[in-house]
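Here we start with a single chain on its own, the form predicted on its own, put down as structure tokens.
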Amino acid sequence: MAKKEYLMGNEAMGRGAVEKGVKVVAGYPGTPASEVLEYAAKYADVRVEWCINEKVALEIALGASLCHTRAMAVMKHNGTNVALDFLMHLNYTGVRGGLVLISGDDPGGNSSQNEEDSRIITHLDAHLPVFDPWCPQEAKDMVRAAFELSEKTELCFIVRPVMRVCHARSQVSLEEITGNGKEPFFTDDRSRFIMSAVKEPEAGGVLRPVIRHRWLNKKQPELLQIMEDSPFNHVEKGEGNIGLVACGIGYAYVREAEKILGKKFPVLKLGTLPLPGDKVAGFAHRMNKLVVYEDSEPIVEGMLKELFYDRDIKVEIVGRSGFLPMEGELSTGIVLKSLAALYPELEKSVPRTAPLEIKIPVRTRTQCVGCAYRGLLHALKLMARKTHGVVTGDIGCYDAGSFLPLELQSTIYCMGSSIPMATGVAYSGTKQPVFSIIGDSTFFHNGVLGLINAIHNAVDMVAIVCDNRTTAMTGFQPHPGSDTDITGRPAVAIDIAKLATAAGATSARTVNPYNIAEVAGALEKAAKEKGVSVIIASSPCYLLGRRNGDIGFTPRKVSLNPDLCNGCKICIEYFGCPAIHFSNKKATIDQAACVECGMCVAVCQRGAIT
């Protein structure tokens, strides 16, 4: 009897990696994916890194595969687009070893700015394989397949898993830890490995990526046959004859909406892309309507559209093109709330929530209490509504700064947009200042190029990175201003001054954040700047350094005076700590919350906090 352990989805995908035998697992921390590499970093024989961008993970792990050596990639969805440019050029060129891209979706955009649908990318324009697990056991197989046919067909294979199949956690089965038995060996093939416009005199002139891509086209064929015999995809009987396709995680909601309401429907579940055609036209024969269950995009729903009209099979398909929410989470109750629109003498069977008694109100997005950003937000906070700056804002911790009480940086997009955004602010001509804020190491992923840009064009911007030593938004993976790496062995921490300095910054001033009066000093000196000034304020994470010991600040025991207290909440909607309440128009610290950093000190005028 094979041995089970309780796992999460991300841990099974990497247990499954390293059952096939990987050897090489690269990666960008980003929440629902990051634990797969964790998990695989366990294993000494296995080099895991984190990178300093998806791209250059996915490049790491090619390399290793045309050495014959299997490699994998990992990423979330939004780190997929990072990495589009050089996806689109292995997909011509093909691979050796056995290669795996996990991208991890996040329907509902629970810890990403979109719900973006990365089957749009990997499979309809790059044309590759995916994959897409309905839960963890399933997230498991499909990696350890994925390394096969990734040999049998020199094709990188994707696994698509969304947010609650890397988060949920089973019994999965454990098997044999295995490799693909080859001995790494760089072989050259220059016709197929060096992405050129050039002409191959062998194809009679034709041109060399027109080449890749006709032998990227005569792979299809493959494929579908393999989707077509593939056991991620299966026929369920059922009563009616309304058929329920369920794609991925749309499977788990289908069973238990089953399960619930007592009744088995004809389901079609399917885990892959391509779609296996005689398989899908075989379930359709049968029935008069199909309702297609995926996350999140209907991509499954228009290829079904496609495949029928070509076969001229007449049934009428529905799904996330509006017979479902165009939007969000697909979830139990959606399958519910749609199998009772379909068989109205179900609705009976559907649960009904009872409604809450109680008003509960909206969570605000905030630093935790002691966070060495607050004490920067405050500062620049000051400095922008005294002279009117725009501050444009970045991916990470203090993004939270853009929401209230702060409301702070006025732009949040993607990975590095903040100095590029700062420096168009500044070419549109306005008279404000303009500053933009950056994390650590979301400035090595993809900022360092927005402010060499910024630089070298002269800008008048001061551009502001928050180094607290870690990728603390993610669960505290160390990148290349980090002294360690995943498995905590020394590394060589690039020191963010020197480098901005090294890049021609006017300045380049590393602050405490905890000391306020010394951020705002650097603020007043950087904005009369020309150019880009630019301005570190480093401390470690306080969650990270509670652990470690390093907390970045001497403790120091609080108290209000409340008759010294004249209630004019700067420290509430200004500071915003959460460890700081008002009521009786007057400010009160909570003791247990308090964790003694002493910011709030320096902010109340009045003296009131000692």
Contents of the next structure:
Amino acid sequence: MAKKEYLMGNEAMGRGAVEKGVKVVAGYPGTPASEVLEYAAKYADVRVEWCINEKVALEIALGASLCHTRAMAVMKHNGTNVALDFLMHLNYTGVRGGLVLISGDDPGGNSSQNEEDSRIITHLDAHLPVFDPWCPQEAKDMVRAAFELSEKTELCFIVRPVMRVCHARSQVSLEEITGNGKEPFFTDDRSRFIMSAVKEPEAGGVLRPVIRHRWLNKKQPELLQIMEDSPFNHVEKGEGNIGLVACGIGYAYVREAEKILGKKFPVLKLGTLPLPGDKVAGFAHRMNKLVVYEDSEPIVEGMLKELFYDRDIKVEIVGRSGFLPMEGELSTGIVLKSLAALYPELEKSVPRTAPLEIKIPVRTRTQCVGCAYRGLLHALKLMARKTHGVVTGDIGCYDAGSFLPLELQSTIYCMGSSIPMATGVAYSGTKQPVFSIIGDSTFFHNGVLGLINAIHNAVDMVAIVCDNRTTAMTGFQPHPGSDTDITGRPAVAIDIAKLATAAGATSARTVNPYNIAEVAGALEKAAKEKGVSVIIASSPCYLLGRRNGDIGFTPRKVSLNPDLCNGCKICIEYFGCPAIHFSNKKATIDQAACVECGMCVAVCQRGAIT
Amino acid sequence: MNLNILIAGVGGQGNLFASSILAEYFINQGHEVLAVETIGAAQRGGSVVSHLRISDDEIYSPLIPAGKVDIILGFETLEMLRNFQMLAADGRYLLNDYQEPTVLCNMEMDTYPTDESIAAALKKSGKKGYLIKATECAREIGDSLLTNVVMVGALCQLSPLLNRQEVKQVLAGKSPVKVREPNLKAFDAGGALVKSAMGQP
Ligand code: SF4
Ligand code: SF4
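Now show me the form predicted together with its partner chain, since the one above was the form predicted on its own.
Full assembly next; the chain just shown is listed first.
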């Protein structure tokens, strides 16, 4: 019996790649996919790297692949957008060593700014093959198969797990570590690897992009045959003539629903794009209706409609275009509900749930108790109030400053948008001063270009960089500002202040965010300057620092004198440390929760906190 | 055997460690285990729910379907209430008497339900369960971070599907040397809490 290990889906995928002899794994942290890379980093002979962003990661992976080395790029769906430009070229050139791109999706937006379905850009747009696993074991099997098939077809293979597959833990079988047996060596093939609008003499002067596009299109029949034979697609017999098409995680929920209902339906389990047309048609011929369960856009549903139109198959197809919810993630509950709608007699077998008769307050996210960013956000909030300034925000722990109680940032979109959006606000003609706030990892990822653009154009704004030396939001991955890499090897830490100065910022002030007066002073000065003034709020992430014994403050006991507290709530509405509570018109400090950072002392204007 | 356990708490309470001890125990017993954590944006005091599914057959959905939870472990009161409707008709709960106010409750923009209203709602649900002071007990042992282990110890007392001694062995094996002693102490203390809640000697 094969050895088994209790692994998370992400670890299983990392393991799958290692077993297939991957030598380069590059990515950018992002929930739900981060642990893939962290798993691979345990193997000393694999070069594993957290890159500055996803595009760079994919470019690194292809560079290795062109030397016949197996390589993998890992990212979340938002990151795949960032890498898309490069993906839309490597699909034309193809690869040499097996190249796999893991694009983790987050249907339901549990930990993301959107819930997009990256099958659209990777398959419908880039025309690359996609594997969509339903469980950790299959995710691993798919990564393994993807390496082999990538080399065979010379195409980059995409594995697109959803969050529940990435984070699920189960017993996964381990196999031997092998490789492709190739010595790394680069040889030229300029007609492939020089992607340019050049006329090909041999092809009678046809432009190269057209020739490479033709090459990609010619690959499609080969892919179709591979998917037809793939173990990741199969048919299960069952009662009735409504067929359940279960794609990726949809298969888990469909089988679960069958178990609950004690019934077996005809199921077409799908795990690949392109679809295995013959298999699908064979299944559909016996059905008069198909329900497609997929996360999260109706992609397979649409492809089936197209396929059946071409093959003149008449069967009704429903799914996430409206029969099932069009937003949010699938669940067993959704499958059960849909089956009860199709077979009313099943209604009685659906488990009943009754919420408690009590109002349950929502729990919004905030920074940790003791987080340095709270002092920075507080000072910025006061500044924004005083100047009627507009604050554009970015992605990271500090983004929770946009929620209640602070409600500081006015915009949050995607990685790096804060500075360019502030630029646009400044250009609009409004007289409001503009501030942007971005974290260090996000700054390197995609913020630095916006900063250079703003400096170059002498935009009047204050750009704040929250520098806590780690990518805290996703679990403390190093970034170009860190002095070690993922394996603990020394790395060159890029100095943000020097970078801003070299780019020509009006000023670049480094402040201690725990020191509210210092931050306020810097903001005051920066707001009066012309051009881009950069403020770097620098202190280690408290949560990480507490583990490593490297926190940014000297702990001190604080107490609140109720006689001096007049109930103004500045410590709540303009600061919001979760250890400060408010009741009966007075603030109190929850000593059990307080970590003694001492920041609140400067927040209270009446001296009630000492 | 089929057993679905749901652990509801807030970031930093160590759901994952609790879930991994139970998972290892059931794997050692030869069962299938499928688990998943549902975290919002990681560690900053948000809700964390761990789903742990144990069976002799193949398990499909990593998330326990609504209405199929056999035991809910409430590490934090509000988070248990939030997930309470996941319980099966005959499901039971084990609630740690610990309340982590939300930011909005702190601000008086929202109200944390009162002990009376919680007790009334739980009573009305008709579900059986126990309220134990796990965090208080953990603090007495030396660190509120031991709450998760107290709760695991309590669960082993509640459910006959778990063998106390064997779970304790798994716990010992998974505990870093530094915290092994306090962990084992916390585990036993959890068992004692349930015993006395059940009115057993
Ligand atoms: S993880 Fe670090 S940066 Fe993020 S909120 Fe906590 S202390 Fe602040
Ligand atoms: S010292 Fe003040 S700001 Fe710091 S954790 Fe304690 S209550 Fe919160």
